[in-house]
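What follows is a single chain, given as structure tokens, in the form predicted on its own.
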Amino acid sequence: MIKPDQFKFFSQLVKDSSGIALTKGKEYLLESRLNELCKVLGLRDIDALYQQAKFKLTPRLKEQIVEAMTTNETYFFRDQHPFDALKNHIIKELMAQNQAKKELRFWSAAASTGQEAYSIAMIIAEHFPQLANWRVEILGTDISQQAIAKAKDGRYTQVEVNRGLPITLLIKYFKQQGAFWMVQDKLKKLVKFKTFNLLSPFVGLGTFDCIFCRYVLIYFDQETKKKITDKLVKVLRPGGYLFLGATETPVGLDPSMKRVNFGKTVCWKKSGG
């Protein structure tokens, strides 16, 4: 069992570095993830990891501890209905708003291994051929360097493509390479990935017409959630849309943001535009 002082130390380190709040009752989660990390590092047990982290913490070890605690659960077209809203309503509306400058920017702000960003790209490639002569960019960011490396690579196992990806789209936008499926270049050219910590200042990201920030705010405390949603609203263009996870209800969201429903989908639209 992880000792109380070790839990306190590691949970504080993770919170300071990533904003993820590991509250009491999450000892089992921290313990199982750190045990896996110990195996990777060739350390005897969590006691050995604790000694090293407390007295000889290198930037690389800190990064590895945070990586171990970053949840990378994701799949293609997760929840489906937000992507239906994108296809049936939102992109058409954004195109009408941006007709003059012919530019659209999307941000998958907790991109994990890239499935969400590539799902947005497939909606665009499949249903909006008229955007071929627009500047369209989908930015995928995540705190995990490992996850972003995989997203850039665009290489998925059979199990991963079986989760949410229709066979027609698999055949059209992926090519088989041994036991893996590779994202084709026609999709890759729409998407850029980079590591990014949502606690950092949102400098150099630019502004966006649509932001997906789903299933990440649940890991933060109220104060951190509020800071992040405030920053998200600032980089959202007037008339733009913000998607949060199905279980995430924003607290104290900026008054410029209005709740919008498209069938089962709940999202927030910024006034103006």
Ligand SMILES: C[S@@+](CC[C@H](N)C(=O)[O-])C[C@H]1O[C@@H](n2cnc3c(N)ncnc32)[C@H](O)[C@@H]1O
The other form holds:
Amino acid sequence: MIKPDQFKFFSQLVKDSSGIALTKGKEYLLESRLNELCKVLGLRDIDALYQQAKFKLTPRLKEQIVEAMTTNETYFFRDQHPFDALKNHIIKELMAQNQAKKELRFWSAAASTGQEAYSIAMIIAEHFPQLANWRVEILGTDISQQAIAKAKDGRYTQVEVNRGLPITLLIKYFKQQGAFWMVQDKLKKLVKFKTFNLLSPFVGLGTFDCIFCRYVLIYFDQETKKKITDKLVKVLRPGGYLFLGATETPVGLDPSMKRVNFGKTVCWKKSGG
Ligand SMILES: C[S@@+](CC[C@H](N)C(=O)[O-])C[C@H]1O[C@@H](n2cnc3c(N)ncnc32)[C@H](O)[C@@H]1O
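Let me have the form predicted in complex with this ligand next, following on from the form predicted on its own.
Below: every chain and molecule of the assembly, starting with the one above.
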């Protein structure tokens, strides 16, 4: 079992760098993930990693420790109903709102390996041919460099495409390459990926019509959740929509945000627009 002072040290490092809160009871998770990292780094054990992190911490090692503690679980069309809401209601409404400037911007704010951003792209490519002459951008960001590198590659295994992706869309938007499925350029051109930490100031990102920030706030404490949702609201355009994970309820959300239901989906709409 990881020693208490080591647990304290690593959990503080992870929280300060990413917001991920490793509360008591998460010792086993920390230990198993750090053991994996030790193997990758060729270190004997967690004692050796602790010595290195405590006395010779490089920016790269810090990133690797944080990265080891991220949970990158995701799949195409996760929960399905948010994508139905986009298709049946939200995109039409945003198009009416943005008719003059012919621009739509989406943000997948904890994009992991890209399935969420590509799912939004498929909704647009499949159901909104009238957006072909609009500027449409789906930005996918994540703290994990490894996850973002995979998202940029757009290369998925058979197991990954079997999770949530209808066969008709697989055939239309991916091409098979050996054991992998590659995202085709007609989707890739709608999507951009970059690493980004939700704890940092939201500068240089621009503003968005629709933000997906799903299944990431669950890893943060209340104060961090509140700070991040406040920043999300600021970069959301008037009349824009915010999606959280199905099990996530925002605490103290800005009063400009009103809860909206579309079928099984709950999301939040910013006033104005
Ligand atoms: C469980 S995945 C959710 C992926 C996707 N949004 C979905 O719903 O399928 C959570 C992601 O949040 C990312 N993450 C954790 N802390 C972060 C932070 N401070 N800034 C940006 N991304 C973070 C992790 O790297 C991970 O890929």
